[in-house]
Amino acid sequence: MKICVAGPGALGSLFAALLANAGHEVWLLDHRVERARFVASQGIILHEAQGQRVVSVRATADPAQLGLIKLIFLCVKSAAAAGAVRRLLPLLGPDSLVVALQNGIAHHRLLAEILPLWALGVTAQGATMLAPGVVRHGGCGPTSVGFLSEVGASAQRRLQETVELMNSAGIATTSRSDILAVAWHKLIVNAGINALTALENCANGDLLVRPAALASLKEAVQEAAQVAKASGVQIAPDPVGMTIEVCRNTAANISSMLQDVRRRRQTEVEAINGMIVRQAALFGIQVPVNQALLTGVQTLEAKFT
């Protein structure tokens, strides 16, 4: 199948390499011409536990080169999602499906306003960008996909075909009818981990051995869980334990937010802790730790310019 992966970051590069390695015609869509040319000539160098390999992929910054695409994985940052899908509209046919894999939930409404059909993806795949076209696969966490609203039988079949395709490429994936709850669970976990790793400048697992950081993690998660419940989302009975378990399972992983900070790039803190703060305000809930994490990362970002 001809597949487009929009976004050449860590997750996009990982998905492009795994899908291309499975024999699909994969196009990695970038917004930077020189980087796209570089990846097209070099391929993606994929570092895995068993060694490294080079996977050839097509890459371009010009969507017009692709023609119609039946399956698109949207792997850009949440703040760039709406702009990216507008670039993708000419590639969509009546049977096309876009799978959006952004952190947070604030962009969902915007995507629904632009796209005729899209599915939400939530993944725990671990990926770290080492250099342009070079990615380390840090762990094979599960991926879930699903629709946020009722769709017809043909769309459901299309989603199931996508699940089978992803599994055959080594991306363990299931279809979920409760995908919004899955997204909220990841948001809660990310609220407890990502900003803290950026501020502490540490791998995920280090948060568990730093008493002050661990206390902040627990408080941030409890605040986020309270907001989720107020929003009508059914969450796991022990969100703190769930987050600590993720920390243990990804102990050596460098969070995407810390990767961004180290590269002096805008982070997704607005889509994660910022989302918790904004949603909490709607219900009159106090979330001081999430507010402090948001402010702390924003202070770091202000130094980038």
Given for the second form:
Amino acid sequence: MKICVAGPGALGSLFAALLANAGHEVWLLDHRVERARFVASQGIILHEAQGQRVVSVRATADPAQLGLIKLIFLCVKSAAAAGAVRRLLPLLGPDSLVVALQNGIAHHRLLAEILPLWALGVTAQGATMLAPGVVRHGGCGPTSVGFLSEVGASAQRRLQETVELMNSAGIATTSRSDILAVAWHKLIVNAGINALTALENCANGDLLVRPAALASLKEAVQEAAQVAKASGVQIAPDPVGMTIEVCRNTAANISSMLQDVRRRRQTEVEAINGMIVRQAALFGIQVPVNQALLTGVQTLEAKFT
Ligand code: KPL
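The form predicted in complex with ligand KPL is what I want next, because the block you gave corresponds to the form predicted alone; please supply it.
Below is the entire complex, every chain and molecule, led by the chain shown above.
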């Protein structure tokens, strides 16, 4: 099957490599011409626990090269999602499905305004970008996909085919009817881990052995969970325990936000802690720890330019 992965970051490179390795015709769509040329010529170098392999993928910065695409994985950052999707519109036919895999939930409304049909994807795959076209696969966490609104039988069938295709490529995936709750759970976990690791400059697991950081993690998660509940989301009974578990399972992982900070790139703090702060304001909930994390990372970002 011809598949497009939009976004050559850690997750996009990982998905492109795994799908190409399963025999699909995969096009990695970049917005940078030089980087796309580089990946097209060298392939994606995938570092895994069992060693290293090179996977050939097609890569381009010109969507016109692709023709119609039935399955697109949108793997750009949340702030870039709407712009990236507009570039993809000419690739979409009546049967095309876009699976959007951003952190946070703030971009959902924009995607719904632009795209005729899209599914939300939430993944716990661990991916770290080591260099352009070089990605470390740090763990095979589960991936969930689902629609945020009612869709017809043919869209459901397309989603089911996508789930089967992902599983056959080694991306363990299930389809969920409660995908918004799954996205909120990831948001709560990210609110507890990502900004803290960026500010502490540490791997996820290190948060558990730094008492002040662990205390902030717990408070940030409790605040986020309170906001989720106020927003009408049915959340798991122990969100703090759930987040600590993710820290343990991804102990050696460098969070996506710390990867961005180290590369002096804009982070997703607005979409994560910023989302919690904005949503909390609607309900008059105090979220001082999320506010402090947001301000802390924004202060780091201000030094990038
Ligand atoms: O989703 C993640 C991220 O880094 O964005 C976690 C779960 C924190 C893993 O690093």
